[in-house]
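The chain below stands alone, shown as structure tokens; this is the form predicted on its own.
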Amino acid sequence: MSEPLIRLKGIERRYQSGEQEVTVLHPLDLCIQAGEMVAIVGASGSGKSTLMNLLGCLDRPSGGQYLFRGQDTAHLDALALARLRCHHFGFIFQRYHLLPHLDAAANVEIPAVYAGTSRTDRQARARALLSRLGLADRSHHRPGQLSGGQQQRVSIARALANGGEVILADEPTGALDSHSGKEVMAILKELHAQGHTIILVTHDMAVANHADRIITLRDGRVVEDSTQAKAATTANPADQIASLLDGRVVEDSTQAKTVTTTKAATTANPTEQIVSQPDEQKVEASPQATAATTAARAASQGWDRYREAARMALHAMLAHRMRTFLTMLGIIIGIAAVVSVVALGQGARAKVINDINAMGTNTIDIFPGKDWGDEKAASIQTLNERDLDALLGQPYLEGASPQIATSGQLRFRNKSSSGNVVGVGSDFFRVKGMTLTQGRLLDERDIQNRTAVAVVDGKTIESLLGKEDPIGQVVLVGTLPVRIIGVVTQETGFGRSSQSVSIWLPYSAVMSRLISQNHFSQITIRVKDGIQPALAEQAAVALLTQRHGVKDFFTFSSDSIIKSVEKTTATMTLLVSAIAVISLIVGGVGVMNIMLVSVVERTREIGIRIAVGARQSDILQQFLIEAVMVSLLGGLLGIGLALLIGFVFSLFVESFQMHFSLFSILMAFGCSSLIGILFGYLPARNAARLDPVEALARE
């Protein structure tokens, strides 16, 4: 006699039930012969389920041997019974265990998906075994529209999508009316003519009949094991039932067939039968080829894996979107959070430095005196027109201008104004980056001759001149009538009121027509361009210390201002930015708490999955892609609330704009998928490693 395809030496399972152990199975041996039709029989809790269990390697035994094909189970990991039940096994369940969000075509696809089958093939067996059991225009139903015996159909056509070598049948007409238990029970009968090992586990009599083999259980135990003879007949045409597992259809029932004869010659495994016949003029490939071919179809599975968790995690975020929403809100808080703090930081900090750069680009103010707020400094009257012409000589140096301040009275007609009066030299407006936009700026010519022209700024006309062209109106500076020659932008920088009143005029005009005075109280200098300003003002400190004979002054470097401002800015956006992580990370502690209610939740899927060839790693895959994709889905939400909110600061807050670098964008969304990977893995993991028995019988 060949060897079996199943044996059973002194199998045994036991179960812990709190400090007592619990036997089902007493030690039992069991041989079934390939293309056996055998039927497990007994009393609720004789042990029946937790037998089939163990013969479909969903659960492993506590005691003795299970050879299949002579290999010793117990010797094999999860990734190797993964693909014993995957390429051996069909199941058929009481419940039928369709996955309720998949029509039927998807549910019979889904063990071919595991088996690495091409997409193309898997679709196309799918649709050609739904279309054999008569269910071709219910392929795109989902279980919740199909009647029960169609549901049992569909579940037959899944335990046959991978060739279903042995079909584990467990009260497959339990939950059917008498009607559609007979069409069960026909096709399975059909099954086992083409070959297949088909176990019934039933406490039905009437279903046990129709096998040629009856083992009896009671309390754990075989109590009887006996072998049905029967006459060969001639299959009923109204039972006829094609199959697609040789890849043909059955021959026509109306022609006399015997179990026996069929029997005989299932000595190959059904499940090869699965592949297309060689092509005979097909030609040896060689060794590169076959690798390369090797690698594709590794390459093509894998994907067609990932593709598939994708698309299961994307069925379960649709089927529960409240919770889904929900999941995300921390995510899209947190990423948008985090892009409008730094958004705003960085267009606060454009803000300060483009008012930093309104006083002048590259800029030094040299003043007298050790520091600010020096006593001193109103008695040193070093800073002159000899420094001047030195600092003007400087090759590090684009330009310089004196400063010498003063407040007076402006009036022109009638109005008045109270104002800065600042004489400067002709360097000045360049110095400090000021734009002329009417009539022309001070000259050399100005300054020597002292003239009592003046540049202003757009708020010094708007106070004193109103809707009068500038160009050319006298205004009465203290006693001194001065003409004005041009109009500048309007200046905003570090020092000034966006309120004051200015009015510039020739340093040398000030310092004899206005004031009696000989030194200035400034010297501002411009730095060129490619010039380090450190560098350039420790020359500029060097050169007047020296002709000083002491430092009786000192320098401010816009430069600084912005360094400072930097840092200040930085120092802000890093500590409000670590305040919006923690609600990044609170979001992602919201993604492992629902997707590990959402394990709970879909305990029965996982089992099912498991019980059609899915392996731990396809399991993790599945809900870590789900976590990833909430991770990622929430980053873009958050990313577009963020967008929105400076679309909101933009129509309320004129002064500055918040800006949105594609750095902190690119990073909100990195970290969105970080917490997807790190909050989602234990959940994942714990799915991957729930027991199948335990989750099917989870309801």
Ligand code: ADP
Contents of the next structure:
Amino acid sequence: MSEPLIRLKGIERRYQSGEQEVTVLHPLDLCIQAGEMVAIVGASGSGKSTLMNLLGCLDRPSGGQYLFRGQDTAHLDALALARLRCHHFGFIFQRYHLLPHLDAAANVEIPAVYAGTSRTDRQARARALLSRLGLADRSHHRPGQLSGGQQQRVSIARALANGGEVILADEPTGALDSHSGKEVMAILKELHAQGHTIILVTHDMAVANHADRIITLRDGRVVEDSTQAKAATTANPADQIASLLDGRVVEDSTQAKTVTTTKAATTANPTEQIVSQPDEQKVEASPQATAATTAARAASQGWDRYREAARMALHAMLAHRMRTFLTMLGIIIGIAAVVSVVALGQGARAKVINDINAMGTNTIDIFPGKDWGDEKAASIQTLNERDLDALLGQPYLEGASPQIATSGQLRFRNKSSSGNVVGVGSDFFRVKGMTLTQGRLLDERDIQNRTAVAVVDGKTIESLLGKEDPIGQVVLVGTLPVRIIGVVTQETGFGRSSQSVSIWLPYSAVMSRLISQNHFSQITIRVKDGIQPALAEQAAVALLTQRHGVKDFFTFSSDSIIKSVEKTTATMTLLVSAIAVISLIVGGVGVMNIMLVSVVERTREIGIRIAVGARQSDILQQFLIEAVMVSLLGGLLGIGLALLIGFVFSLFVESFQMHFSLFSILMAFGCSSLIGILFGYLPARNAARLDPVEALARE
Ligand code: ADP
Ligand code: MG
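Starting from the form predicted on its own, produce the coordinates for the form predicted in complex with this ligand.
Shown next: the complete complex, the earlier chain at its head.
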């Protein structure tokens, strides 16, 4: 006789339980020929399921050899074993082990997905198998909507999805009523008649008697192996199924049509039998396909697997919507925070730079002292009118305006207020980007004549003059009566605090009539168009340093304002991003936590998937895709939330808008997928490494 399909040589299985080792299967030899129908019987706990798991390559023996078609399975790695299970074995379990969130057809398709069958092929096959088993009208029912017998028939269809050369049925009738049990047995017998190898575990002799051969186990040893005379049931098994199904028809007349057609099809044209001959796989694989089409097929299979994994991930996410959403929340908040803060920073920066540009980028302020906050600055008196004259004589400058700031009591009739009293040149208002709204500005004559006239802004009018027409009114600055000649507004909110009351006088008037001081607190110079501000600044610095003999002043240009604003926004963005990164990590840990829970919760599902042929990489991929999908969706919602914040912001804040850059959105996207991969990996790997036997035993 040729090499048997299955040959066990001294196979044994021991379990480590605590300190001691328990031998569940004692070394046993066993041969099973292709096409046999074998029943393994024995009391509960005798090792039947253990033997079955070894036969189905779900479990590895502790000793001995298992040859499948002459090939030692000990030499096969996890991947090869998965392929063996996928293409050659079909499992049927006592508790059906269907995936509850998938409908019957989708359950039947699972092994074909892992075998890489194309979508259309496997859908057609699932449909055909289900109608062959009398479930055509139940293919879109979920397991929960099916009776036990129907569920078991779905699981038989699943076992046949990839051909089911060897059917391993562990107590297939154990959970069924006697009628459904008979139905299932009739189907198994028909499959046997068609050439499938059937290995059946049962503790029920009535069930075992359907088999040609009965192997009896007791305490992990084969105590009897009897081949019995052909059973008394002489009837053609196909007819028997049909009659059984017909029996069901009587109870449910609407199904009569389906069943009779099925029966007609089976009997009329045996070559079209849907329940395939075991050899079908090999016929299909006949090497007529060229390398190119094989490659294309492999590519489409890879894509198909991804799509299936994504679909399954989506199912899982939908099944736990609330939990998925809460998991995402960390990521949503993190991403929304990063995106909107970056947008806010960009918007503020754009606004400031815009303001400065409107003001003119070609002004440079010169202050006494080394830098801002120099304590000696107040005692430096070198910045004076002669410096101003020298600067005004420079060909690269268009103008220069000094400032001399002091503060004083302002009085108008019976109202008084303290305010900034600033002595300025005639260029001042233009240089600072202020616009005249009423009256006139200070001019050269006012400066030369030290006239006691002043320009004010809206704030001053509001707090001092009330509703009076300001032009021509006389205000007391200290003891000096000053006539108001003009009103200005400062469009940009930058530079001067618009909250304070300010009054601008000719600097000459301030210096001679208000305070006795002949040095300025600031000179603002304006660079001619077409000359680089940086060069002009250098020249002005050189000039003043030479005049003073020492550099006792510092310059501040709008260029440096822009630079410092950019530096500040960059620092702020970095800071907030760091906080956001922390929140994203927290979000990622949330994802990991939920994924770990999900793996534990779905242990049985993972076991089922491995049993029907999923490779470790399939399981890893599925959970990884799920983690990535959760965080990617979280990222998307986060971006949406940020855009919403931007919209609401634009409704309430008019002065500037948030700027969303494509870059920051893409970064957010990239970050969230990375989080999914990073934090999803550990749970996914845990899932992939589960022991299928233990996983299946889990309730
Ligand atoms: P049967 O299917 O015949 O009822 P099993 O094959 O499930 O029996 O179990 C046979 C024996 O192996 C039982 O005594 C059981 O307690 C033991 N057993 C099964 N799995 C394990 C395990 N993972 N660790 C320790 N003992 C186990
Ligand atoms: Mg068992």
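A quick note: this is a predicted structure, and the numbers were derived from the prediction, not measured. Here the rigid core means the biggest group of C-alpha atoms that line up within 1.5 Å when the two forms are laid on top of each other. Positions refer to the first chain, counted from 1.
When the rigid core is held fixed, the Cα atom of Pro506 travels 2 angstroms or more between the two forms. Core-superposed comparison between the two forms: the C-alpha position of Lys567 differs by less than 2 Å. Once both forms are fitted on their core, a CA shift of 2 Å or more is seen for Ile531 between the two forms.
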